[in-house]
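For reference, the chain that follows is the form predicted alone, supplied as structure tokens.
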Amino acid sequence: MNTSVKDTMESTFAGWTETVGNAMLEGEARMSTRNTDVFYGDKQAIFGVDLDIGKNEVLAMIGPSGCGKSTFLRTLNRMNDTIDICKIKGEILLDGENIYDKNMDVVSLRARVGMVFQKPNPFPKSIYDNVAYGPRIHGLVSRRAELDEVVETALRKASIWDEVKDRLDQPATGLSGGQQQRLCIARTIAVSPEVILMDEPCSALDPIATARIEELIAELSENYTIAIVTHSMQQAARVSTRTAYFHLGRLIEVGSTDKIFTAPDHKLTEDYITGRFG
């Protein structure tokens, strides 16, 4: 982007009070932000983003790269924690409670909100303990039968147990990366998360693992709440219920899927999903 075209764009934010849409749903919310800033030291990269996630929702984030939307999904369950100059202003509430309060168990907040990487991280241990690391640590079954069930579950829900039941105790690197990808959904899985986050799950995999993911995706959301970052605006349209269009750190738009691809409010998202810029 040339600079005139960012100056330009950056003037729109100017004195910024516009609506964005139904960022605050009628209905209960899983999750929400309100007026969530996020600073990497000087650097803003975050402006004031008030968004509710519902329950059993997929919400899809997308914009241009460097726009925020990775920034802003990995506050939801304080992965920025790990960066020493990032700070948080705000709220992010989980069923109401603010997950950066500071008597917020961290462990247990990322228990029950799960992440799903850009690239498939299996542990270097078997596929059986890849799934059952999470149950363990977090002691939530205290016989190996139920560990075995736990593990059977989630790679169940994850549509891969038919593809690895018989090599359990083979390493998890073995595996394709569409495979290894469900693998780790379902070690998100095994500690019974409430949400489950997805920053551009897909982009290291080919077709036929996209659509694979894309279809396991329909199917969790009938249990768990899905927040996904995307950079393919027809993955958003796929898989999503509702859209958050992002641009140099502001929400500039959220609503049901259908209308941001077919009549957006915003010119900025209009010019994004028509392709004139991004």
Given for the second form:
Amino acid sequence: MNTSVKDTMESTFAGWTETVGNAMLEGEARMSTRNTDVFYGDKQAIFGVDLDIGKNEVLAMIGPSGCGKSTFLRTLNRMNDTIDICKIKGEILLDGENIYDKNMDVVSLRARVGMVFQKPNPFPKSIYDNVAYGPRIHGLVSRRAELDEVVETALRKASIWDEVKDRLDQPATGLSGGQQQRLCIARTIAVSPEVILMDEPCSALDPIATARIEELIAELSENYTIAIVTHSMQQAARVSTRTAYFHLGRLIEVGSTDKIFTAPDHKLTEDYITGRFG
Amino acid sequence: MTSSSLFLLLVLIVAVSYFFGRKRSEVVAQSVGGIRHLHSLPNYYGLMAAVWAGVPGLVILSLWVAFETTVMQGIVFSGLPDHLKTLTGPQVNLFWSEVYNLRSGAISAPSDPALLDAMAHITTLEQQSKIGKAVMVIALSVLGGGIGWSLIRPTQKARNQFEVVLRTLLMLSSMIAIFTTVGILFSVLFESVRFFREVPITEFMFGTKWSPQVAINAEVAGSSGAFGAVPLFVGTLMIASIALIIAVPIGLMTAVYLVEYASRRVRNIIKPLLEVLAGIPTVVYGFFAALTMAPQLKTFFEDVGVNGVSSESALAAGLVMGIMIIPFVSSLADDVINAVPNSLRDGSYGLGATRSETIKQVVFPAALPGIVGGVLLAASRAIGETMIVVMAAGLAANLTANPLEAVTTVTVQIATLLVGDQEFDSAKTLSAFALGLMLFFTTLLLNIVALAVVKRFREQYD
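I would like to compare: after the form predicted alone, may I see the structure of the form predicted together with its partner chain?
Time for the whole complex; same chain goes first.
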């Protein structure tokens, strides 16, 4: 980052008032955040973000490293609860309910808002047991035959069924990286979430595996709401319908992916997508 | 010159060789245009010169020290008159102690005039050996240092050569543990064989009566001892099982609490306290078991109507031993649970699992091999523990399944058999070696089984 860009940024923040673009949707938001602040101890990581995630849309969150996009994603299903020093202010709504409300059960929340992580993290169990894990702990099925069906459906939706159907009892850790990541997606789908959060799901994968995951995201968007954090702007452009640009903990601009990548309104967004920094 | 001062001299020669080697490499470097044209840094040339100086001298010195007495005594012995050459076994030892006593003045009148000759002979030999040793070692190390020094040239791969030296050194270090184990095994094995010549192995392994008192004199009534080790092994197993039943669940739960639930502050208090528990000498646990736990248990069981409770019981010893090994289980389990990657926990929480579900279904299976290892270590501690059992469970070799009776263990019997002045030729003392051998094989078997279990159930997460 050269001095002139840094100066531009600082002067921009001096006058920073609010997010550019259509951060809030009318009527059909699946999840919304209102004036959300996130703190790690004394350090503030997210500054007053207002953002809606619409039903069946794929929202991409982009921005330079350390801009808070992953932190923001993790607040959406309260994964930050496991970090003691992390504090969250403001409202985050799922279908109109505040997920940080005292009465909200974090266990059922995470079943409704699933998550796929940066590095594939299959459990050290068989492929079948990995997918069956969620349905089992939530008691979604009562008979083995039903469970078999749920597992098969999830694996089919994650387009990995054909590759693993003959070795469901083999350890999941024996799969390739891309297969592991699709298995993790299947595992998430198996509990029928409404929203799937993806935290750089392809960053540990090769281009071919990445392409398969991207195809999968497109298929999944028919049934699920997806929020994806990515470092690859090409990926954001390929898979998402809306894109949000984060910078230093602030949501700078939100808009349809076409618009963000062709005619961004904010200077910082433009600098980032044209590769001036980041 | 004694061997120790010779050793110090050797160290000096090695140090000198290092400095000369280093110096020479710098001089050699001048002629080829500086240190960067040498194959290795000057340090490595110095080290290689030092290795050349030190290793041959040290090898000769240690061989000499190891064998000089045997060789000298052999030479003297072969020069003795015929009637002394026929001496065997203990008589030879007696002969030599008389010779040395004669020299030191402890005895003034020899039992045989030939002893005086032998004394004179060995004294001359010792002086010769001393000189020979000093000359040999110094010559070899100086020669070695010289060779090392003369080998130094810009193309010498001193860096790579020193790597080989280091690798050899490391390999030899790792051998020490193996050789010691083998040595212990053989020493125990030979004595055990002597024992099994007197007592049949079947009686030892399947006999149910243990009473190792053998009369000095065969005419005394009840002179034959009984060497059935079954009561000892049953006692050992019972006490160790009680200890593990206490320690494994409590230790594991402690570890889970510390890793998964406790705040950093609580953890910082509990962990050192657990380490204190691990540091208490077992004798102190022994008091506690004998003076507090055992009487309390007796009172408790008598209050609930169980009679005939012994004041020394397997239960008291097992309970206290269990408390003693909690820190072993918890600290090892703590390490392996900590080592389970957080990404697995995240994956499980992300699917809506609770903490306990995550621990039970994801963390535990992943940590299983390490946990089994910790439990195994605890088990070997429990089997090997002696003090607590001596004090709290007694010495009576009862064959019983009732934990409220006094029992004894293998290690306790080994200790009591060998305490005090003993001659290592009666079945009584030799039986200790047989017990030791059995213990060795038991723990070996335990290890093999545990390794197989770990291999079978291992769930890899990387």
